[in-house]
Amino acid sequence: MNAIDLNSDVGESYGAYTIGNDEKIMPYISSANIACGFHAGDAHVMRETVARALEHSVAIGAHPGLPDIGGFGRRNIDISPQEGYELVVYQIGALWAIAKAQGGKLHHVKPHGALYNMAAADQALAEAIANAVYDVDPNLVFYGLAGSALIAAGKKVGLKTASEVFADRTYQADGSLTSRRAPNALITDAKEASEQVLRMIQEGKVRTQQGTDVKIDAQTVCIHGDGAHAVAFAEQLKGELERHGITVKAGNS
């Protein structure tokens, strides 16, 4: 592989409250995933947002999350299916008119936190969601876990995937992410996530917390915004795979 797409997740403040380094991220990422009003951020950070993403040339996604501003979308709503759909459709719509406004246009849609991980393991909420991206628009990019339901239901529905891991997580022997709530959740040195992706990207494999390897399909890397560490872990990883003849850019597009 010689190209690969660096995201984040951005545009995760909220009023008076600031939240990440969107500013000084957008020089290392290919995508961002822009919260829409639901988890995180309001009109004012969703504009902004938009307008850093295109002043860098970043693909602008929507990052749609359960109705949770106080638990910042971590944490599990029991929803329906129908009830995932009209979440998802809602804040894609908000998003893709914030950035028609700018003369931007989307390029792909991430759930977020909880309701990323809940539809993962979840065959119907995978799939509502996967139509209501579908709906809206059936070209954009539909982001997920590697292996998970959620890459699952996107190619079912006829959508353009984009297999997701992370730079700053570890796993688990199912190819799941380490709990947050768990030990050793997040990795917090930007050479050991970078020794991490490169083996995505280059073997296919990734060790697990057990200390097994699984085999993991590496189409997009995510480094979390709102990480103490997402800076240098940007500069240091792209740095990385550049120097390995890795180019960093969107995909799928």
Given for the second form:
There are 4 protein chains.
Amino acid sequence: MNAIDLNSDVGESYGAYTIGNDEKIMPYISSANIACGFHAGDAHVMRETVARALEHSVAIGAHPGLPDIGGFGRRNIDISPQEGYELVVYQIGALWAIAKAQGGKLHHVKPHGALYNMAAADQALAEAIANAVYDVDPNLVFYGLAGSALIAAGKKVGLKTASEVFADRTYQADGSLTSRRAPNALITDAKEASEQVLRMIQEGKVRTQQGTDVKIDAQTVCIHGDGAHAVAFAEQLKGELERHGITVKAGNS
Amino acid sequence: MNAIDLNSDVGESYGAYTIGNDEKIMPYISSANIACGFHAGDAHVMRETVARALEHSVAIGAHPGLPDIGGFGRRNIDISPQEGYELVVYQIGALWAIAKAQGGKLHHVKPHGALYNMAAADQALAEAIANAVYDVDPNLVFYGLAGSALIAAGKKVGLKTASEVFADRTYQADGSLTSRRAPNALITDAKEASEQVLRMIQEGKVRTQQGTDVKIDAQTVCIHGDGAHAVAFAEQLKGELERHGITVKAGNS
Amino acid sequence: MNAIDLNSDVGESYGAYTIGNDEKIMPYISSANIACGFHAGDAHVMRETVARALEHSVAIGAHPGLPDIGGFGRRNIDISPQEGYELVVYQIGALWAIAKAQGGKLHHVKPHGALYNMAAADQALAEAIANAVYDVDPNLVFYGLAGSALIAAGKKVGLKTASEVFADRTYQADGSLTSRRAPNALITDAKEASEQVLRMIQEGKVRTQQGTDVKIDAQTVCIHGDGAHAVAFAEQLKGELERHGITVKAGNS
Amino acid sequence: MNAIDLNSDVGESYGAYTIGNDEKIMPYISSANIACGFHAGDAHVMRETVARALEHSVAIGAHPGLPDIGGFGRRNIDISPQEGYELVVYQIGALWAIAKAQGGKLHHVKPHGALYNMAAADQALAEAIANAVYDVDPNLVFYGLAGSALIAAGKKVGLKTASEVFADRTYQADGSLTSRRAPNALITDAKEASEQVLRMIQEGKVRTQQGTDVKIDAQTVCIHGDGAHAVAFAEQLKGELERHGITVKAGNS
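Okay, that's the form predicted on its own, but what's the structure of the form predicted together with another copy of the chain?
In what comes next, the whole complex appears, and the chain from above leads the way.
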């Protein structure tokens, strides 16, 4: 593979509250997942974030979440697939208009937080979300956890999909992510994280916590925008990829 | 004039809470102003309301409001024109996607409640809102109080406009609505209300509380959907208009 | 037993939205569970509902719920016990002040909807909630599903408890409620519902869906305030209880 | 005067969002105005902030605001005095319970942001708020802008009041604050700010933008907790006051 997408969750500030380093991470990513006002973000933040993405030629994606500003969309809420469908349609539309008003267009959709995690393991919810994306615009790329119900649902519905992998998370023998509650869930060494990404791209494999290798489909890599070393790591990872002849760009568009 | 638009605010239920008689009013109106989740409505209610409008061939309009579910969008909030622009773009987009997912499209935008009233008297806010509508889709019809800053802003920005009049509100010598706090603000007699509408359409005039006539531009008539007699009045008014050879249909499309 | 408490969930209106028949149900109940603004209710509705309870000499209880107006507190949200503790303390305090400002005082606390159901089956959450109640006021009576983790937690923490039973729900052989998703979950015949209540009070038993009897502790009976026949049933049940020499009054105070 | 109160707005973080330097400002203030969940803060943040105040022996105050997390309570909302009464009672109660659960008690109430500014100039709203405080607990101290309707209302209602002055704001000849929209509204020089405070305390006067002196009643000084130099200024001001023999402590308790 000669190209890979680096994505990051941005636009998560809210009113007087600021989160993340959106301005600083933008130069190193190829696609931006922009919060749509349900778990983070508001109409003003969305507008500013779209402007920033356009300025950096970063692909604009909707990052719909559960209706839970107070919990940042990280708490599971027991919604029905129909509720999932509806809240995803709503949020994509909101960002679509904000992009259109600035001459921009949407490239992809990546569910956020608990919605992402719930749907990754719940086929009915995953299909409802994929249908929501398709019904708004069948040309949108559907981002989801590699090997999960999200990707299966996107393919079934007829969407282009992008399998997402993580630079700083460890994997289990069955290809799943190590739970954040488990020890060794996170890779804190930047070099190790870069090497994991490179191998996922070049060999389609990841070394698991059990010491075995497992196949993994890597089309987009999630880069965290907050945290003390996030920007430095993004810069380093992009450089490392380019030194290996891998172009950083949004795919499937 | 041989045609007039009858509009009504619908889709104002929220979660477990129901307001209005949307199903019953739909047969008598030609355009629906659908709440977009800020002052009322939610993604589910919006979806159901769009379906209902499509079923009755009623033109679908966004009804953006201030972010105030608790106050139903009726309390003035001191927002800047920029905030007004942003929240209108956001809300139009949300409804656009919900309509598109059902094969429908937006016809118009009418600001709600305090946002409508504030902008009717505030040129900067009115222009910000009109620009928001234009930037999302310049073909949308902009509904606003006849003779107000909203209509002036819509024309200035280059939008098609629809001047709104009220069947059950009385008017002042300067063409403004009698304040709801004043006595005689409301016309409770259905016959009197019908006659006021007919005269506004046929003669372009309304008799004011001062006993004088004032010119008024009537392109769309607001019909209230709630209240004990709302549906009966809507039915009667539509019948009365048709008996006078006036077709009820959404204009400018 | 010569006395029983009849409780009802009230104060669930919100802003311009009305739910329930609070005025009509008040004469037939002995304790009111008042929504505290997280799943329903607002400061104005709470104030009016407290006034109504004081007028009818009905015991005032806090009815804290999950932070989810849009879902009416009926959707499970995956909160930690600590979050449960905090949101219960907050909500009790809000109602306490509203009662105190009118010369009233709090009698009990009953968790609402998904919070009630989650805690009924989750000992850690139940204890967190019970501790919240105790820490605000150890004299408050803790209402919970008869035989559930809520009652166990209340007793462990040192609170007075009231075991709640339902007039219009059927029971399983293990003493649990029949799931609402199952057929026969609800008793729609008023006479049958009254008889179930009478037997639970007089014999401490309920006939289950499996045809067997199971012991049940009945100290407070939940009466629904909404629905077409709610008020009529409440009136009938109160009459039936009194005819059998059972006084309707809030207990443990 | 040998003592003065230094107050600061704290507990304004919300969910995943952090604002302010609460931990660092606490050692230099004598009273904390804690957000109550309407404009900022949530049950968890309130609990942590109360714990921090107790640890530093800082007087605990409720800082009720308008229901506007998205606008941080800084946008005027056209509420009625009755709505003002109700939302203040609610918020005081919430903080009361959170304090009580930790063995703490409330000392004062200071309205926040737009609610403070609106009430400072609106006698009916100011009296409604003062009545709300009184009805919850007549022993609470009522903080308000020196010389404003808030202080007048507090006195009229029978509350102990604390007239608030600002270290870093300039004043007009009529004793009002210079509008933030005007040039020279803020004092950015720390020494100048300290001197203004000292003179207000020692002489009861402030030099106005017009070059004249005006009398001012200074019982509590507002210190901002956010901003690059806020903590350093707080430390310096406290030191300066103590060097002049003025004790920093919450009054009227």
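Residue numbers count along the first chain shown, from 1. In this text, rigid core is short for the largest set of C-alphas that superpose within 1.5 Å between two forms. Bear in mind that the values here come from a model prediction, so they are computed numbers and not experimental data.
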>> Arg180: after superposing the rigid core, is there a C-alpha shift of 2 Å or more between these two forms?
In response: yes
